[in-house]
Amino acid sequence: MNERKNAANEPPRARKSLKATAVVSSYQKEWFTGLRARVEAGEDFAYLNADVPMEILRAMDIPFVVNQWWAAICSAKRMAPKYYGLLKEAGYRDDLCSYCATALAESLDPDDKLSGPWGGLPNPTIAITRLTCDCQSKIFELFAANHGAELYVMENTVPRSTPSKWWELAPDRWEDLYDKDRLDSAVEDLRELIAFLETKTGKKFDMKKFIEVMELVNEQEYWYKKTRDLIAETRPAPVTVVDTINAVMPAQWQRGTRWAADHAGSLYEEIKALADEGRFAVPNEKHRLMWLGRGIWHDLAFYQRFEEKYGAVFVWSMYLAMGADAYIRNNVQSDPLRALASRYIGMEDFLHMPPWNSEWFLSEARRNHIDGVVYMVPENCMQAVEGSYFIKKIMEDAGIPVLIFKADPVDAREWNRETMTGLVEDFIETRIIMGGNK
């Protein structure tokens, strides 16, 4: 691979204006250095999928890294093309889900500790995922084998009923949101996970510490709720998704810590100060855009390519909005494990299953006065298809035009930013401006 040629063809870096975004970037490097030191000192280290209840590990002080965060880091560091080349050379399919398989691909790199992001991923002793799709557990199994880690797989359940407006029920009425036996089963899964971790690591689960973690998560997500609502109400918008994605997504994987809660508060205060002072991200804002799908981690500057020419501003992404609506669980002291069970068992429903996701997306589009939706559907992830037909239909039935295109959030090998820019420009011109969504 010609690294010099690849460097010359790299997309421009996104402009990030918030101090909170820079703080996250600095903090995660420092935190990762500390994590590496703990692993090198002999502590157990876990690698988790994003829908694993990480709050348990946080309460037990078990170091961990989240799969999707690490995939985003590898992509942002321009490592994904190299890693996926190694995966192909090893005889694997060339269209494995990038979010799930990036770390598997990285584990094939003999030079990873020299060239990998921040010295590469330390060798995990534990790998934990859930049975939420057909290939994910197999990818984690292969990943665990390459690192000599112990694989732990959690069950996944699906709803038998679909209550309206889940985001209004989730904070306080999770017994109405889910089937009772589904919650019961999830609580037992949590108890089994705790038992496994205690046996594996020798550390004991402390309910008092766990409650503290849950309350810190609530504090963090309440700040995100205030931030989400502030951006929705402020025109022009004080920030765009380039800052909010970068500030929120990494901090979500630090949730349950004092740092993450304080950072969420500082993010809100910084954005509120911008709004109060009349300082806007794009002063000539004319069209508010919603980004559906995962972030394009290898080309975040893509979101800013439509601001000067069209006054088209991406103001919404799932990262901040999910924090606002999906995580908060009040009165956790009454039944902390059940509160956590109600948080994680619904994530796949909220994001990937219509009408759970489609109704929420429409509600968010209306809240944020969205003029058009740009919706990236990965070609290689069954979950991320997420009922795209129904999402597009509910939006357009409500008068909000939708552009769907296929791309990969972390693997940049087939990404053509000029072609993709042309698609969005045509959408803005023909569907938003000529269509009257001004």
Given for the second form:
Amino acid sequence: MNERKNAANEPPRARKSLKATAVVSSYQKEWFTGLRARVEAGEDFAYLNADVPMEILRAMDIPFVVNQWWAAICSAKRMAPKYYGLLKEAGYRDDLCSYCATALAESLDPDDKLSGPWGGLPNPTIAITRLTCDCQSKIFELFAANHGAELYVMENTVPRSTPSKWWELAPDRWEDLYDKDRLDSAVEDLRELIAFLETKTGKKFDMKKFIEVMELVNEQEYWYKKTRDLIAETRPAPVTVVDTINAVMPAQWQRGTRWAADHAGSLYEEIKALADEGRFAVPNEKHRLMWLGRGIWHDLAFYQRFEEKYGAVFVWSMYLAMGADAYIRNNVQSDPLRALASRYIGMEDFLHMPPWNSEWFLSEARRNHIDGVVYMVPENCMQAVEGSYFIKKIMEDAGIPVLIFKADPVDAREWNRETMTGLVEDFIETRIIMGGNK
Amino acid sequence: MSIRKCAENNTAFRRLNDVYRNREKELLIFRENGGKVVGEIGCDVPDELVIAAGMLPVRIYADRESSLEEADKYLELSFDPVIKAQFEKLVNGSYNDLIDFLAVSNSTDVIIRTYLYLREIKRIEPDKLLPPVEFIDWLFTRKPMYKTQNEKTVKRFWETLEEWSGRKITQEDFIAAAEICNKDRAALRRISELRRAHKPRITGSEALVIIGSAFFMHRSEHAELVSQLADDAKSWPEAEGVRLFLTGSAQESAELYTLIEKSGAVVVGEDHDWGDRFSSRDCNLSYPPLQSIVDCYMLRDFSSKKALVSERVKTLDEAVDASGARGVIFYINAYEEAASWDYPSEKKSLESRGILTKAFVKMSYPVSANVGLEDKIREFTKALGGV
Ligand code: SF4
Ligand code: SF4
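After the form predicted on its own, can we look at the form predicted in complex with the partner chain?
Every component of the complex follows; first up is the chain already shown.
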């Protein structure tokens, strides 16, 4: 472990916001302005759920925005209360599927072009989602109708065989990871998607271009892997989840581009430099925390509330770690579409299905020297119901305490920062400090 | 005499009602005689195949009285109450001496989760003694590939059943079983015709018993009884009351129907899985077996769980029209969220054609746990011009 002793003079405190974070957010905005111009010029524009294999659209140069990431932006801009009010006015329940329904709610806002985030969402012409839950396709259909977009849905299948340590098989032995028929049907689904997009947009799918995109994704994720490993091994950690989530999630949206691969490289270099110079995020780091669940987009500062008082630092979230473990597919050329299929169908399995998720979380907790896990379970999303019993059990059997609490990633209305802070403080005091470390 | 009295006096109905109320009775006899029983969760397990394998398909159902100790331990808050109660019985051992195997179809999210959790419990807590489980993973979109992929899925289930039963299922076995199921569905459709007739001869609460008993007995006997009943009921008196259609959560008991009928309405149709939807489509025996099963289960009316809003609007409009209902009750249990996304569009479409709607969402289980429900239903019935 790259343990650094506090030198005689206090090491400088790592900056909260990395250069790479600032870069990605200004790039996104600039990119978005470009997108608006393309849409206004009459180009097709797609709106995708996060688990849609966007690499296909990247290769076909069809611009797209990703649902969950757009919801995170809306939430960070504090639009959610207004949007859920609009849902209610339109006769929908305002307590359902907040994460996925944010853009639907936004589509009901007559003032979106004036007051929406970044000038509001341009009208998509295509909306694509997968059937990973009962509600998603309904929400997308309503959203598409409001924008006059064409809806396209993709299938989802459930693993029957569950080989252990998926993260070791994924990069090279992805064929062994799944039941064969699942991969077969995912490849067929990809072919149908391509045919749909070609007809709809008039653009041609080019296998060579697609392979380039896949290789660029590999390059980008390779840097995330190095970054994840570096943070895991460096104590105190050079950065916290606030830095990594903000740097990685928006850049994943751009995956498959030269820009995103380079950005991931610069992110690594920047964090490596911090580690080498002994500049730590929280110099008095005592307890390393793992965050399970989606980010709390409306209160990212929450993660930092336990640093000063307890030296408790959130060093792990799925956003960087999924990049590190779930995306890389070597030997793309051998069967490019199958390689992509083996990436996108796995996302749901890896994150939401025991034992794939529970075993991975434990392995990551160990790798990252985690002392405690804080686990947010949303009440109104069936997809995020992912076996919290099994996750808690495997962690606690391994001596890592887990705090489970209910909250919503984008809807701030029910969020009470003080109560939540109290819960986590109590957990740190009673389970981590008094309970002793692993 | 009332329809209820006629039913009580009817031999066929009495037998069906007995099975409906004593849901373990038939399966225990079947097992005592050396038969094997397949429990089912989800409405898309092809019964034909289970019957073709010489086994008895039965539905796993919720026990409203039971504690939820095990379910609360394993399941998150967002599991709907009915599936929670079903899960409890599977994990607390209630089913240990009742079923030999369990078949689970991916008919809705919670059921998929149920499968994953059961599989994981079996793996890490083997002392729980859960039966062998098979998962049936349908593709629900009707895109070009649904057929080939779904046929593979059915074939896998076919092979599993052969393994479970220890015998080959021949094409003849399948055809014989499918004929029984088709005959049963045809008889049940005659019952729905009697419900939907200008003068309904069967009320919803009787219909639920007639349909639901199919899940717990020999299908051939069920088909005979229902057919007999459909003949007998033609001469029953006519049901009085405002015609209502029910959509939303499946009703495993007639409790809600009884409340609605008490308010002066008659439930002339429903589209949940313990109601009319069960018999809506036959196995087309001019197709090869696998295709026939896929066609029967995947081209049925859209369920609220696995369909787009527009598909549900169309399906519901058609079903309501066919029933001649003047009002529609949406009854959705807490955490059964999907249908809530359909509701505003369905309401708009129905109301544009003069059909009133009333939504009850986030409902507690059992029905009796909802304070004031009876009054609200009565208000709705009254608004429709009922007593
Ligand atoms: S259930 Fe969850 S994943 Fe599905 S639409 Fe709702 S919030 Fe999204
Ligand atoms: S069927 Fe006729 S005879 Fe029999 S109980 Fe009903 S009304 Fe009486």
